[in-house]
Every structure is written in C-alpha cells, then in structure tokens.
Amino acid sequence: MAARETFFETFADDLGPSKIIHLYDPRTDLKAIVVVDNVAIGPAIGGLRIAPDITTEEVFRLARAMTLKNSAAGIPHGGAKAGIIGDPHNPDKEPLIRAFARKIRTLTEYIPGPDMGTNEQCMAYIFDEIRRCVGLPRALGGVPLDEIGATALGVSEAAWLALPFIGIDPQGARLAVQGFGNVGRHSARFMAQRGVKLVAACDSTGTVHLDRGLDIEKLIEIKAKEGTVLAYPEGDRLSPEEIIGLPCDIMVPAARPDAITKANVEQVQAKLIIEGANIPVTEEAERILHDRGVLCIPDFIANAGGVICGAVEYRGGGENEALAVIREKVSQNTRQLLERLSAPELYPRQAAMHMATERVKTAMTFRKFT
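Output only this chain's structure, taking the form predicted in complex with nicotinamide-adenine-dinucleotide (NAD).
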C-alpha cells in the first residue's frame, strides 16, 4: 500500500496516468504491465516491448513520453505503453504475445505497436486475436515505415523550415549524419533533393568524411553490401565519435540516445541539429547549444513521422496518404515551434513541451472523463 501511494505521489499529475494494469496468465507465464497515461485526444497508441527487467515506473515514463509525442505530432491519439517481462530474444514469442492480446481485448483505449523486442510479426498475432494494433506487415494493410522513410521525411520537412529561420540556404548546405541506418540514410536522400550535400556519415564502425560531398546512393549500396560506411572508397576515415566535431551546417543525430552531451557539445560546429533519434542530445547540451545560437529541433517534433505513419495505418490509410500527412503535420509543428522561439527565453524543448501539454489539457476540458 505504502509503495503504491509512493508511486502516485511521485508520478501522478494532472495529465495521468489514467490506468495502470498488471497482467498475469499462469498458462503461458505471461507477466505484463500496461500504462494508459492519457486518452483525452483519443485512444492511446504506444509500443509493446519485451524486456527482462521492465518496471511499472519505466512503463509509466514511456507512456507519458507517448502522450506528449502523439500530442505534439497532432495525431488523434493519447499515450500508453506496455511491457512484457521476458527475454526479448525468445525465438517463440507467439504464445506470450497472443496471451497478452487476449488480456487487453477489452482495454479498447489502448492500441499497441512494435517496440524493442517486438516486430510486425508480433503485431500480426495481436491483430489476429483482437484486430487492434499498428505496425502490421504490408500483407495485412501495414505501411512499412522504414522502407518508405517515414521518419526521415519528417526530419527533412523540419529542415526546410529551420534552415531559412537561421538564414541558411539548403542549396550546398553541408550535412553530417550520425547513424547511417533507416532514419539517417533516408534523411540524407530526402535532403539531397533540395541540394543539401552529405559531407559525413557514420555508423557504429566509424565515420567517412568527404568535404566535396559523398555520393549518397553509392554509400547506401556499399553500406548494404559491406556492412560499414568505411568501405566507401574515398574520403577520410575516422572513429564514430569524431563525426560530432566535423565542420558542417546541419547535423542529424540518428543513432542512439545521448550522442551529444556536456562532454562533447563544445566540439559541435553545426548550426542546426535535427534530432532524428530519441533524445540524441541531452537537455543540458541542448541548452548549451541554444545559448551558443545553435538551433536544435527536438526529437518529438522532428522524428514524429513514425507515429504519424502508424496513426494513418490505423485508420486504414496507405503509403501515399502517410507521406502527405507526415509532410503536413511535421511542417505545421515545426512552424509553430519556431514561432514560439521568437520569445528568446524559451528553449526549443520547453517550447515543444508547452505545445504538447497545451493540446492535451485543452482536449481534457472537452471530456467528461479522461
């Protein structure tokens, strides 16, 4: 009892959480936690992850992040998250996933999606049981977000508004991409369509740097074949970390959290950072960059393309609709964010948080129950 009171005293606020549910199925040994944080804007979308050490507190924090991300994205969905306590590498997840789906059959305000340890196949099992999830295989009406570059399209849309805001012409602007994976390589491709020049790219093996510009399609092909950007035949080869300090105008961190921290922020030469990964720049480093005049577009504004894609898929839309909605919503949100930044005392993340919470709170005023 005391522990439960402590949880609510510590975490509950005027947004939520709305429901915390612990699930147990003795037949399959399913142990899972679902937190529905806030459904004022609509039924909550949030990933289902599998991890051995997942806790209620962690699931709540992730659910709150989804409330803010979905609200900031401007999609008609609230935030939730779920975690199955188990081995993410278990080769036979089907019984657990099906048991989980059956347990949430009547929890209609929660729509699961893929996350760490789950994939589109897991979503297909959930769909088979309860017909309610996002991130399905194409054969079941899913929109393959990594294949179409959903998140990267949003990243480049954010760039088209942010570049003129800081007085940089996209034509010839130098781009460095940290993490040349799904988000990173598609961001480079989309940005090149307006004349941006990729001068550096890295993956977990190292960085390739060529000031006159890398051939993006060639780099994608080489990385797919050889598994490393270092196989590109020209340019300087450096460690993965060295990309942070290279001369460039735009940097897209699209690898891991905490790539730019207080320890390396002074090395940053970019004038614009568009956050492709989740929390790739710590809040402290974001503030230091802002004070130095470097514009950071926060993750949940810039990388919302994936969740927007899921929302379009959920209402039965296809690829073309998803791409159009991503363009519209990410540019609208970036424009609003930039307008708010004309108040110099606001940091971009604070401004983005205000946008997200204002929308949820306004929606809550229209609801009898949330």
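Residue numbers count along the first chain shown, from 1. Throughout, rigid core stands for the largest set of C-alpha atoms superposing within 1.5 Å between the two forms. Quick caveat, the model's predicted, so the values are computed rather than measured. What changes on going to the form predicted alone:
Fitting the two forms on the rigid core leaves the C-alpha of Ala162 displaced by under 2 angstroms between the two forms. The two forms, fitted on the rigid core, differ between the two forms by 2 Å or more at the CA of Asp87. The Cα position of Leu48 differs by 2 Å or more between the two forms after fitting on the rigid core.
Instead of the form predicted in complex with nicotinamide-adenine-dinucleotide (NAD) shown above, give the structure for the form predicted alone, please.
Next comes a single chain, given without company.
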C-alpha cells in the first residue's frame, strides 16, 4: 500500500493518470501494464512495447508523453501506453499479443499501436482479436508507419527548422544516431537527403564511428543481415554508451528512455538533440544542456510522426495524407516551440508543455467526469 501511495504522490497530477492496470494471463504467462493517462481530447492512442524490465513508472512516463504528444500534434486523441514484460526478440510473440488483446477488449478508451518489440504483424493479431488498433499492415488497410518512416519524417522536419535556429548549415552537418532501428535508420536517410552526414550509429551491440561518414544504405543492409552495426567494415567500434560523447552536430537518441542523464550529460558534444525516442533525455539533463547552449527538441514535439500517422489511419486516411499531415503538424509545432524560446527563462520542455497542456486542460473543462 505504501508503494502505491508513493507512486501517486510522486506522479499523479491534475492531468492524470486516469487508469493503471496490471494484466496477467497464466496460460501464456502474460505480464503487462497499461496506463491510460488522459482521454479528455478523445480515446487514447499509445504504443505497446515489449521489454524485460518494464516498470509501472516507465509506462506512466511514456503515457504522459503520449498525452502531451497527441495534444501538441492537434489530433483528437488522449495519451496511453502499455508494456509487456518479456523478450522483445522472442520469435513467437503471437500467444502473448493475442492474450494481451483479449485482456484489453473492454478497455475501449485505449487504442494500441506498435512500439519497441512490436510491429505491424503484432497489430494484426490485436486487430483480429478486438478490431481496435493502429499501425496495421497494408493488407489490412493500414499505413505501415515503420516502412514509410513516419516517426523519422517528423524527426527530420524538426531538425530542418532547428538547425538554422542555432546557426548550423545542414550541408555537411555531422549526425549521430543512438538506436539504429526503425526510427534511427529512417532519420539518417531523411537527413542525408539534405546533406547531413551520418558519422556514428549504435544498437544494443555497440557503436560504429567513422568521421568521414557512414554509407547509410550499406549500414542498413549489413544491420539487417548480421544483426549488428558492428559488422560494418570500416570505422571505430565502441560500446553502445560511447556514442553519447562522440563529436557531432546533431544527435538523435532513438532507443530506450533515459539515454542521457545527469551521469553522462557532460559527455555530450552535439549542438542539437532531436529526441527520436520517448523520454530519451531526463528533464534534469535537458536543463543542463540548454544552459550550455545545446538545443533539445523534446520527444512529444519531434517524434509525433508515428502517432499522427496512426490517427490518420484510424479515421481511414492513406499514406500520402499521413505524410503530408506529419510534415505540416511537426513543422508547425517546432516553429511555435522555437518562437516561445525567445523568452530566455523558458526551457524547451517547459515551452512545449505549455503548448500541449493548454489544449488538454481546455478539453477537460468540456468533459463530465463521474
């Protein structure tokens, strides 16, 4: 009881959470956590991830990020998140995913989507069970956000506006991507189209660093074949953690939460951080970086492309519409954020939260809660 009280005393506020649910299915050994944070604007969209060390605190923090992200993106959805405690590399996830879907059948205010450890196929299993999710395969009418790089498109759009704001020319700017998965590899691709040079990439096995630039398509091919960026034939091979301190202009943390914290923030040499993952930089580290002159574009502004794509799909829109809406909304929100930073006392996350919470709180005044 004391631990539960401590959790709510620490995290609960006037936005939420609305519901915290722990799920268990003895037949499949499903152990999962769902947090519905806020549904004032509409039913909550949020990804389902699989990881061995998922905690209620992490799922709540991710759900809150979704509340802010969906609000800032201007889509009619609230925020939620879910996590299955397990091996994300398990080749047979179907029993777990189907068990999870059955457990949330009546939780109609939550619409799952793909996240770390899940994909379009997993969403197809959920759709088959409860007919309620986003991120479906094309064959089921979905807009395949990983295939088209929806989240990464938003990351790159945020970068194009942020780079001139801090006086950096995209042509030849050095990029480091922490987490060379769906978001990371597509971010590198999109940025390279405007002259940015990928100099470092990492995954859970290690970091490859080549100052003259990595061949992105070659690295993607090698990673897909060998399962590690370390198989790239050139460059320095370092630990996954060492990417944080490498010389670069832009860093895209696109892996797990809390990649940059007070413990390693002094190592950061990047001048711009575009948060491709959810909560990849702690708020304390963001403030330290800002005080040093490093610009951080917060997660719920920069990486909203995936959920925007999901929202377009959920109401029957197609790929071209999704891409256009991502460009429009992420650019608009990044521009508004940068304008608010003209007030020197504001940190980027504070400014972004003001933008997002204003809309949520206004929506809450129109809702009758019983």
